[in-house]
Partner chain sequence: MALTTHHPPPVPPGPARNRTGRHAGARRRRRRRATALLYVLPALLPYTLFAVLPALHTAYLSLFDWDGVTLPSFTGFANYRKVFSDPQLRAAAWHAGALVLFFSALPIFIGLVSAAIAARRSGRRGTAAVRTLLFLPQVVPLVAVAIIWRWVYAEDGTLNQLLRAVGLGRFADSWLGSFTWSLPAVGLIGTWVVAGLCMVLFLSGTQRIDQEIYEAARMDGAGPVREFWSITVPLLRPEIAVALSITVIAALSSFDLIYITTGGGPGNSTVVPGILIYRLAFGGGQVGLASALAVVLTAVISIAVLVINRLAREAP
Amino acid sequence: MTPLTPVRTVRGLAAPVVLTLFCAAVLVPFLSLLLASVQPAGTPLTGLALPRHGIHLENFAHAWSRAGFGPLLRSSAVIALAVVPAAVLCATLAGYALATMDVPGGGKLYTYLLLGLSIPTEVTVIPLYYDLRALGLTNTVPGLALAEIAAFMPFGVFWMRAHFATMPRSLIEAARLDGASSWTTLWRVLMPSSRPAVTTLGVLYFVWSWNQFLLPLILIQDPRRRTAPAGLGFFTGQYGVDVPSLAAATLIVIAPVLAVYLFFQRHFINGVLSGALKG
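Please supply the coordinates for the chain just given, on its own, in the form predicted on its own.
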């Protein structure tokens, strides 16, 4: 058996060390948040602190009733359900057309869409507010949904175009030789093997839509129609010193995101790995 050289030993330890650091960067803040949420209300906390006076789950009930998270979560769910299917459908159709068809001006259009990845939301939100107000779409779910779909479209088109561009051209040409239309080629030939990419995009869109703070804060002025992250922002201002209640409210807001990720975890990882290998 050949002994390991120092270089091989370092290379062998590099991956576990890096993975451990990434796991710690994710788990330590979440563990700190979880421990803070079960401390007695009003307790001043800094960093990780084990509960010494029992587990106080009533913080979740107090946070739920004080912030009114029922309507806030319902509003976030309605917006996410309106945004995710429409955005995934539009990104899939645009990515398929740009990757497999000779679209007139397709290169320029794709470059224009990619510019959207470099423009921050803060630059566009004020003009967007006045445009939607002129159309009577502020304080409405359709107005906010349209704004989020437009904001998510550059990445979605980039993601789906890259996916369809790496699929075998022979598969598409064989379908066309058999008389399949572009619509049939997409839905009957390409989509069955595109589920990981589409599912990954859908999960990312759900997380982004759920976590949106600035767009709902500017475009939704009616407190009854605010989303959960926007409501959490106002809750933070009202109970800034009650760390356990804030931690409990934060866990309530992020719980749906964790549930969606855990439910689609296998498809999400397959989609990310497939995109990384093809890229």
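Positions refer to the first chain, counted from 1. Given the structure is predicted, the values throughout are model-derived calculations rather than measurements. The term rigid core refers to the maximal set of C-alpha atoms that superpose within 1.5 Å between the two forms. Compared with the form predicted together with the partner chain:
Let's see the other form, the form predicted together with the partner chain, since the form predicted on its own is already up.
Only one chain is given; partner chains and other molecules are left out.
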């Protein structure tokens, strides 16, 4: 062991100090919202205040029933249930083909799909609104779901293609020699060991679908039928001054996505990090 010189001590302390500061910076805003949510509604309050008048959980009940966040959460869940499995399936099939088969024009198709990564929602949302309205698909689940599936597809194909490209080719060739069709090869041979990649994609898709704001804001004009975050935006405009109610509603909207994150955090973090770096 080297003796602790002052320089070494400072260096040794720097890391924990920096990390603690970072964690505090992340936590304090959340904490002040949490504390605000249990204050009695309609009273003036200040930033980080401990609940002196008891813990008022009725803010949550109020947000859930009277402010209508129960139905909003349900429609968010319906959208996510429509989007996530469909998008994961489409991305898996395409990624599989692009990684292991001789797709005519495969390279060009892949580039075409990747272009979508730099298409912002702002550029698709205007015609989506007018075109879906012409088809009678505004204010509906399929309309919003299709728009989200389309927006999520580039990353999914990229992700699954990268995954299947890492699988040993001998595995695929052996299956083919045994007479397995490409379909059987995918589901019987490759999918059993693809669970982590598929789970990660599913988790990312769930979070993106849940958090999507601009698309539901425009494509679903009826505020009561929007998704939870879009409903929250509407609620902010109406009850912006009532901090406890707004805080409780916000926490209700965050809760599902937070639960999924805490449960699948490894998948989520690794997905974002390696998804970003595999490029």
